[in-house]
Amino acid sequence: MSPKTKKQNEVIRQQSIAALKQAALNLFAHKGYSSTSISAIAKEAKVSKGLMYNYFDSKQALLLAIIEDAADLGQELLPNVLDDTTDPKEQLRAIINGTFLWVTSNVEYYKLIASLVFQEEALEVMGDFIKMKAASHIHLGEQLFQKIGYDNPRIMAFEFGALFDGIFMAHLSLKEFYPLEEMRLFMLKKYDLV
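Structure block, one chain, which must be in the form predicted alone:
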């Protein structure tokens, strides 16, 4: 048997990293961050514990990598939204529609993030990252609400985010019983975007 090429080794490396992230995502979301061991993650991913440490130097590093992946997925929709039009109402409409699409297409990520917010040890690991992302989203929302002409655009941006949080938390707990599409339409009407 001939040795693997660099390309083959890189494919195996990326597959192992993806398996570790997926295993950790599932375990963190369902068993909790504190209750999940490195050994359990490696076993779930079918990767040796030693190999896992080649890719992530700690459970904290693995958690941050997962959270960064989720943020990157969410950020993918923003440049398109903001570049497609300069009309702040169109941008806000696209953010609402894009966010609903992202969350419903990435339920496991959202479930993980939602569950980790209530886990003290996990929040210590990812707190600064979440605050940085939240500040960026609030700033964007504030700019859009200001351009539209709202009196208190900063508070409107916080309300906007809180509305998303409430809707998606309810969707996670009530699943198909929750009127998700009606809530998307409600948000569009609330901000006069229909």
The other form holds:
Protein chains: 4
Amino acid sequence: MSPKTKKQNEVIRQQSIAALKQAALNLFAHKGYSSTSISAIAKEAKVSKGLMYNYFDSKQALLLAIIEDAADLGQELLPNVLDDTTDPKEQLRAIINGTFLWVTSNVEYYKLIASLVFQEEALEVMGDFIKMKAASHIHLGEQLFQKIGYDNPRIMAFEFGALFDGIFMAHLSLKEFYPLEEMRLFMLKKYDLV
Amino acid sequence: MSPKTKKQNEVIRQQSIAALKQAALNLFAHKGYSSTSISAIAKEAKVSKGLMYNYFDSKQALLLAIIEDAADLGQELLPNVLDDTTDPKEQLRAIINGTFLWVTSNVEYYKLIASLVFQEEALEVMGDFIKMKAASHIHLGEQLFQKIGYDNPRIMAFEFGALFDGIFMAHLSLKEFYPLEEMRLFMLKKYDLV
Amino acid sequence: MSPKTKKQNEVIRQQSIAALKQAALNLFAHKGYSSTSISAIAKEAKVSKGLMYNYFDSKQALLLAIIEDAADLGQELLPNVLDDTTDPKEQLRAIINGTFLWVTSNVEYYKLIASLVFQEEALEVMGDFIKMKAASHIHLGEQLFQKIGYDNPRIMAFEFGALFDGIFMAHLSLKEFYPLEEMRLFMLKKYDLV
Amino acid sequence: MSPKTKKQNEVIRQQSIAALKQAALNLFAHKGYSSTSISAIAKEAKVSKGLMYNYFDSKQALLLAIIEDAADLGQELLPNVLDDTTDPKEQLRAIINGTFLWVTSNVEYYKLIASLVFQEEALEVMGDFIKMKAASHIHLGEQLFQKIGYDNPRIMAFEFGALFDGIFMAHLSLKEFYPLEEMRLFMLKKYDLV
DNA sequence: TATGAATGAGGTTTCATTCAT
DNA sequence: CATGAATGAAACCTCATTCAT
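Okay, that is the form predicted alone; can I get the form predicted in complex with a further copy of the same chain now?
Starting with the chain above, the whole complex follows.
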């Protein structure tokens, strides 16, 4: 007799949104954004084709929502690291282990964002976001390497970031043929953290 | 009006093919394969839409032809390196400088292939090709690091490859904000080549 | 929480129905029937999309209800005119002033119906209604002009009707640029009513 | 062996464009712009759905092209009238007969434009065009009535225009029930042209 | 060899309508 | 009485591909 309660509706909404985002993330990551159709997303999410447009203005808006989620997830990595009182080496170890863990447990997000880096149009939308992320990571790395006592902390930070990207990129393309775990241990050893 | 000789025809063919490949490479690299239309390629190449189908069976066939070109170009890097008699450090320096030069003068090829790495379907087509390349690069690196006398040449080779990929990936997304030249010098220094 | 009385319910019903009709009329008149969505109507009426279907079988049924309202409103013009004892010139003046007043205070209705005249499908539904209206207006005009003593009252009635339509049509398309009030005075003068 | 000649292509293009415009005009006029789908236009024009987009950027662009055609056609009415040396009464007669002829032989154009007058969005696009047309018609009428010697030529011109619109509007909604020919004769008589 | 008009499948998006609550 | 999440048909539009010349 009466309409669904607000709470009920909110639950339903969140379920549908989550299903759509999850489906889209999977497909975007595996087939690429442009090659993924709304139909495919709807089918994967087991909802109707039109439902996406109840929650997102367009396919692009859905992409942006997913990227924001990725950014939020990424933020969760840092808090334990940003504590200044911790031993910098301990922080570095946390970053390495945390990043390997994050990337392996969020491969889809990583794949998606990495793939967008190569699309000019996407870069225009995300460019500033990526530049800011990059800058803050480099800055953090620089500080740590300085505290630890390295000579050229800025370049060290760049090397550090490049290693991450290169390792994960190779991991994505070579999959089980890439010695990911070995590389994690190598990094720990490289920075004298074992 | 006079019938063209076979030679003349061949020249025309090669010009058209080259124009199509060049146009497609540019557009694929900048906008992505899926987001690039045959119309756009034809317009960029200043030929008709239909002509593409005289030389390539499909859009995909055009992509494959470009990838093969990239592979051939990549091969040209190595010959001077593969000479066993050369000093391994000299070879390493040649690889570093050569790769930086190759990537910066062939950004489009690099971008295109890197972007395809994130598309499962493309990977299925190119997977073996990439794996072989990777394996042979790793193998070459391993040999060099061993000759030079490093401790764990295999892992060193993986690090070496990862650094390249990471540096170029960051270069692509950050563009002029990334200190590419500094990173080249850093690599030379890192391997004690200056 | 307490159950509403039948009377209360009836009031609510009428309010909702009125709100829906009013919203629909506005939107239909300004954007056209086909270009107006149920969503837009519901939003404008500040009720839910589903509610419309409690009171009207379909979007078309809502349109028909509005047209009927317009017809009823139109009827209200005539009673004071149909009194045979009144001076025919007085009646003519009443018709002119009344019509100008009605159209300017019910622009939406006028616009909606005028716009439907150009849609074959709508005409099929409203055709007879319009023909009857037209016929009765012409008949009324004919009688008046005859009583007043004009020569060719039938054609005069057609001219009279055409003037109205033409004036209001221009008023709708030219808006404030059209000298509507001047035209009213002109008509009064034309039929020697001032 | 060789591509179609430019001339051949131009002929084909013009045929397709004409077929599309004709089909669209018919459907727009009979069912209304919004209620007419591209599919329906393509079917009526006996071409494929996609072909419209070879020649027009969008459904709206097609509409605009048709309106421009209508404007061009409308222009053809005037030349014989604009000659200052002709007797003004003769000119008035030409305008009346010409307009009746034009509207009856171009009902579709007239219907389409008249129907768009009631759509706010369309008016925004065509507003200036209509205002200019209206202004120039009124101006022309004013001059003629002045030359002929009428008292209030400006208002006469407005009445003249309103009569046209009203007559044709009634003709459109009442069709064969409206005495169109009688109205033409009436107008000729009204302005003392017989 | 070269063209570009034409096709139609399939993409993104809108929306009237249904229905569980 | 009232809600709005969900549906799916159908709208507008794009594009790889074909083909007559």
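Fair warning: this is a prediction, and the values are worked out from it, not measured in the lab. If you superpose the two forms and keep the largest set of C-alpha atoms that fall within 1.5 Å, you have the rigid core. Positions refer to the first chain, counted from 1.
After superposing the rigid core, the Cα of A45 is displaced by 2 Å or more between the two forms. For A19, a C-alpha deviation of 2 angstroms or more is recorded between the two forms after rigid-core alignment.
In the core-superposed comparison between the two forms, the C-alpha atom of Y55 has shifted by at least 2 angstroms.
Fit the two forms on the rigid core and the C-alpha of L64 turns out 3.2 Å off between the two forms.
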